[in-house]
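Okay, so here's just one chain, in structure tokens, the form predicted alone.
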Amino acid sequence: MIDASGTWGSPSPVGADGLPAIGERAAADKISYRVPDLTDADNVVRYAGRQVAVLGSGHSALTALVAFAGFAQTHPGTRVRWVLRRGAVGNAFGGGESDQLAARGALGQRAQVAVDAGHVEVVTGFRTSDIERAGDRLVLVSDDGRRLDAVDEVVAVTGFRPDLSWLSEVRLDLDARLQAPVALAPLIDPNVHSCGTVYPHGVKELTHSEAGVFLVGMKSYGRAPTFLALTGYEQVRSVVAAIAGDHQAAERVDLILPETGVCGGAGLFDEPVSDAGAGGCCGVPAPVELTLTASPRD
């Protein structure tokens, strides 16, 4: 059985220790856990001159910013307020032009000019705990005591978790922690590495205790924030071969993956970041060539 059903379907909550925030329920009808379509005429009535949060650091949130900035262009009176778990915005912005994935970088460097040029209002190192309601608007509360001003939308892009419920009678070996494969875990640990910085992967590292059950694609990685699709099509790639019996194929792994200049994962740095310049995990690392055996595809 290959399980490469993603996460989409759960995402994080606002609560910043992986548990809902009190009140998070209660003001479903106020958040949202994806990026808006703010083409669509409802959420244009939605959002069209309120005041919105957008919780997250990641790529999801950069979008979110970047399109709430254009939005509030043509829709006066549209406010944006991005609220960070980290202590400062530090490398959320990505690479820019150190990222081989020339897109994802200026995604990036569109989202620091509108923080820049003062359409979105950051708030740093904020772990939401409670959310009330004031009136028709929410009030986030964090766990030291501190309240936003009161918001009339929340969109939290603060991540995505694997749903293993409907895997519970079967045997799997997850990490604790990340909630992926544990071997694969130490791989793809967003302290540890950016998604240029994985290791090449394959069936090896999938495998369970249950023969024949692997868990591939976005899903595999669990609760980890960098996932590239490349790694899933190398990952299907290497388990159908190992379904078919063709071993050989399925330990050879042909990936090289494109640096992000940084990484770190969503909301796990939450103290202010050192000098990028002095090296270390989030300095700009620099280009690392993968030697792996060359073989054609099957």
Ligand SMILES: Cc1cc2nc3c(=O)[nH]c(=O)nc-3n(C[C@H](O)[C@H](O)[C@H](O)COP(=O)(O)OP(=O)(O)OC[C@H]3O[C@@H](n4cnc5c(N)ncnc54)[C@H](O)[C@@H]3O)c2cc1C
Contents of the next structure:
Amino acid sequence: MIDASGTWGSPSPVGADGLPAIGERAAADKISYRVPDLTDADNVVRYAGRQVAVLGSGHSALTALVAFAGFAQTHPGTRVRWVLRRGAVGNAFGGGESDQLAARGALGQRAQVAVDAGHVEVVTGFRTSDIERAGDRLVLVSDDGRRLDAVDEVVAVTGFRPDLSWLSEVRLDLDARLQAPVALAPLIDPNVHSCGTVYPHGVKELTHSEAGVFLVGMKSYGRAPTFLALTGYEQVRSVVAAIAGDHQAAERVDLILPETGVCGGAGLFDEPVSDAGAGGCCGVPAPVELTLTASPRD
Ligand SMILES: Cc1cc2nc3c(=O)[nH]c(=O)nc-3n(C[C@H](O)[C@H](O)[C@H](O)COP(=O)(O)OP(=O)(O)OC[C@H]3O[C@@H](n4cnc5c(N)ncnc54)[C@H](O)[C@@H]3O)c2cc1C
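Target state, the form predicted together with the ligand; input state, the form predicted alone:
Once more the chain from above appears, this time first in line as the rest of the complex follows.
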């Protein structure tokens, strides 16, 4: 059985500790967990002239910032606030011209231009714990008590996680942190491979205790955000070769993946306030003490 069902249906919540923020579910009508298509007529009505908070620091967030910055120019009154958990923007814009994927590098550059031009208000070090209603608007509150000015809409692009619910009776060997296969996890752990380099891999790393069961594609990465389609093609080629009995082809992995050209990865860390000189390639960020919210959730 090959599970290639992705993670698209399981977006991460707004709550900074990985659980829904208090009030998040009740505010669902004002939250998008996708980058909105701003050419869609319904979305034009929804977002034109509104104040929007974009949460996240990965490529989806950059895509949203660029889209909203452009949208604001043709729809006056639209304002964008970029809310990051990390203490500084740091390398969230990626590797620019050093990125071996030109489009990925260019995306970061466009987002930086939008921020530098003042089209985007940036809030850093903000770990959302509560979302309060203020009439039709939402107020984001952080776990240290900061309150942001109310916004009309929230776009939460805080990553994805695999839905493993229907695999609960299957013997999977998953890493406790990443929810990726244990042999794969150390190769893709964003806390270790901070330069965006992920080693190609195949059936060997994707094998579980349950014989003949493979998670491939985006789902194989669990919570790691660095997946590229190329990786998935190579995974599937190797797994299918193994199933077909061609073990030589299954073990041969010769894909070379493009690097981001920036240490610290593609917005992977909740860095402390100063991330300048955060170490060389593949350095481990300083530990950050997390406090889980104890209050009951809606
Ligand atoms: C906004 C965004 C932009 C991205 N851009 C890029 C990019 O430019 N380049 C890149 O390489 N990667 C990109 N990625 C990563 C990316 O998602 C993948 O590379 C690719 O789509 C992953 O392929 P996949 O087949 O593993 O999962 P998906 O593309 O998510 O496909 C999973 C499929 O399984 C289906 N499915 C789910 N559950 C079931 C079920 N129970 N039964 C049957 N079918 C089911 C889903 O409907 C879906 O069609 C991006 C991701 C995001 C979120």
